[in-house]
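The chain below stands alone and is given in structure tokens; this is the form predicted alone.
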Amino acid sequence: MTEPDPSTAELRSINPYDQSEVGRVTVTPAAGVSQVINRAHQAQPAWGTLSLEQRRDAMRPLGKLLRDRADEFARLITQEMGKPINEAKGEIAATIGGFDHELDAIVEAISPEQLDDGTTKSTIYYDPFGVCACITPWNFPVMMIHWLVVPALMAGNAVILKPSEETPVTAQRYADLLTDLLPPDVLQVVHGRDDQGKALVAGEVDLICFTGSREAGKHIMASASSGLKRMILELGSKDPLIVLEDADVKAAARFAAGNSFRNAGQVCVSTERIYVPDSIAGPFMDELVKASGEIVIGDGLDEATALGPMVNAGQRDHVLKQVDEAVAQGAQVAFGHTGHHHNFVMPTVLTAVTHDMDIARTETFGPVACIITVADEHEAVDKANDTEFGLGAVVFGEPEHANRVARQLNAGMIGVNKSVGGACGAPWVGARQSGYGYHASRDGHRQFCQPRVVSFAK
């Protein structure tokens, strides 16, 4: 969490877990954010007309910058944020592993392109928009940067990161590593709040990139909407579980209470709502509540800890919120819901869950299962679907019945007996109000780019 220093105009990064100082940025006046955009338009046409190998080669030395770094990343991740130490080593792991591989790919994804149809001879570039603003999400804050901050600037764009306010001290942390590598002003950081995010998408940008809930992504619709400016979002969710009755039970639980309670259920893709027939749903809760009494709580700092704190008690208190209303209209809580301190929300697993509870359909971001029983996998589908969000889903039961079955959610992913991470090469994908483009893969690094089509005739 983070606090004003009004004194000083200063953001002071507060550990979640102890109130300690983690450290402190210097707040971006709202007023000054179009001078900053006055800077990166003037740095960005030299950037941009280097070649894509020279933009990959002056970047590529990050990698060994972040493998040296890593362990300092991601303590400095666990004390910002609260993310327990080994998923913060192994969002540093997955942000690393592969960078060379990455930027080849980019390269690969943004050259130009021939066509000839024997009448007319078109060559597409995949040119720079201009000015980039990256606006980040404090849940993963050195990933979530990386995916919007490389891609862009390898497309030829300079770029303007305005990163959480809850992990500025990370994020300033990889931008100088960064911009060590770069030209003047190719990359800046703007620090702040609300104000800030709102001048920088206000201002004279060519494409703004997002990640983050839902509700803001419609105000940055609304704010970029009279210039039209382009836009790639990755908003909320209210991923769903379906378990067929032809599932492993038991790792279909252990999938439940991990993805449920990762990182205290701060990651986009939690599974937020699980869906089981009737004539499992006993095993299948007897499961999930022995692996949840297995979580070790604690200091993330802590490398027996599985669930650490949430990252600022305005989070803990929408969490609870949330549950209480649901116990109170029903639902039943079958493990946990005690002991909850500090900005710790005890893991926490309801049965008797419905529709109409706002649990049900308002995105959580917390350490909560919710169980919903349903007659067959047709009133899964039905209920899975019955949502405004798409990011992912994941349906457990024998492979080809599960295809069939995810076959039909309305979401961007859909992991069968897994996770929703696809192969390398796959896009990160939501659908519906969950995204507005997408990430990685040929055509997600193509949205950094404008194409532009020159033709001769023959």
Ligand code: NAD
Given for the second form:
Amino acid sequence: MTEPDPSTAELRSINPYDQSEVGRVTVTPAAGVSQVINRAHQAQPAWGTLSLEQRRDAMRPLGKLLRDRADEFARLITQEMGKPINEAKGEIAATIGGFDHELDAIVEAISPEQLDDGTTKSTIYYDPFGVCACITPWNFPVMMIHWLVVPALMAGNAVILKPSEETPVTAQRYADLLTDLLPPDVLQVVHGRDDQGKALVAGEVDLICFTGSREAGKHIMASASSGLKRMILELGSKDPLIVLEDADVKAAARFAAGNSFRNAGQVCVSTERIYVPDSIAGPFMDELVKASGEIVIGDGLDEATALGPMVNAGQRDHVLKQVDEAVAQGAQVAFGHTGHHHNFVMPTVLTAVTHDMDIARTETFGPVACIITVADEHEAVDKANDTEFGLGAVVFGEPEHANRVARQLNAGMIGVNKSVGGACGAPWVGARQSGYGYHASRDGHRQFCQPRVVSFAK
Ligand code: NAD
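Okay, that one was the form predicted alone. Can I see the form predicted in complex with the ligand too?
To see the whole picture, the full complex is given below, headed by that same chain.
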């Protein structure tokens, strides 16, 4: 969490566990964002005309730099936003694991392509757009930046990063590693709140890469429309978990606990709704409650902690309000929802949740597992699909059966008996209002580029 220091133009980053100061960054005045954009435009042509291999080689040392500082980054993430240290270490490991391969995969994806149909010979070039704004959230303070900034730079764009105001110190430290490897102004950082993000989107940028809430995404799309600016939006969701009658109930319940409470539920692909048939609802709930009771709550820096504080009081209050409203409307507390202090929300299991409750429709982003019982899988699919979101979904059941159900779900990424993450090379993609454009994968890497086709008659 952060708060402005009115005496200086700084954001003070505050540890949500003990309210100690983690660090400070200098805020970029919103009125000064256009100068940052101008500098990026001046720096971009030289960077964009380097060969892909030269850009790759310039960026390659980032992997080792991050690996050497993995523990330092993990600690900083935990201090800035409360994530348990083991999850923070996991975030860094996932960010840098396969980095060399990732760079090579980008080179392969956006190298020129030759086409020849017998009468015409064409070359497709994947050129930079120019200046790219990367606007990122706080829940994965390094990974979310890395996912956007690396392909944007590799494509030859100059990048202006506007990291979340909640985790600016981590963002600046990551950016410092990368800027040292790049020519001046190829990567710049703008710090501040949504005003700085809005100024960036409204400015003379050519591509906007945004990860964050659907509401901000809509605002960005509206603002970008006057210039028909290109954009990639990765937005929020309300991911369902469907448990089929032939599922391994214990494994499904363990998954539900892990994926509802990980990072205190502050994950875009958290399990936010659980559809369980009446016939197995009892044993499923018992297992889920048991798993919830095993979660160690505390300071994220303690290795034993599995659930730390929410990122800030606003997020805590949003979650508690949704739970209170659901309980007032008839939901039952099977576990948790007691003894909240500071920025914590206890892991909570709700049963008798109904489809019309706000907690079943609006993103919670908190450690709450909501069980909605259904008569059969058809009702589960209908209800799972009855949402404007569509980032991820998970189905637990006999694999072939679960696969048939998975193919009926209107989400971008669906896990069968596992989380949503795809094999190396798969896109990170949302359906419906969870995303617009996407990244990772060959086609995802190409979205950071303007294709140009040069053709000759044969
Ligand atoms: P947020 O939308 O509040 O803020 C994200 C970033 O956008 C911040 O840097 C913020 O300052 C900036 N911003 C806010 N309003 C803006 C505007 N109108 N114009 C330009 N910039 C603006 O989101 P958050 O609270 O930081 O992150 C949580 C959200 O992000 C959740 O909804 C979560 O599901 C989503 N998320 C999605 C993915 C994904 O891959 N789809 C990944 C992580 C998080």
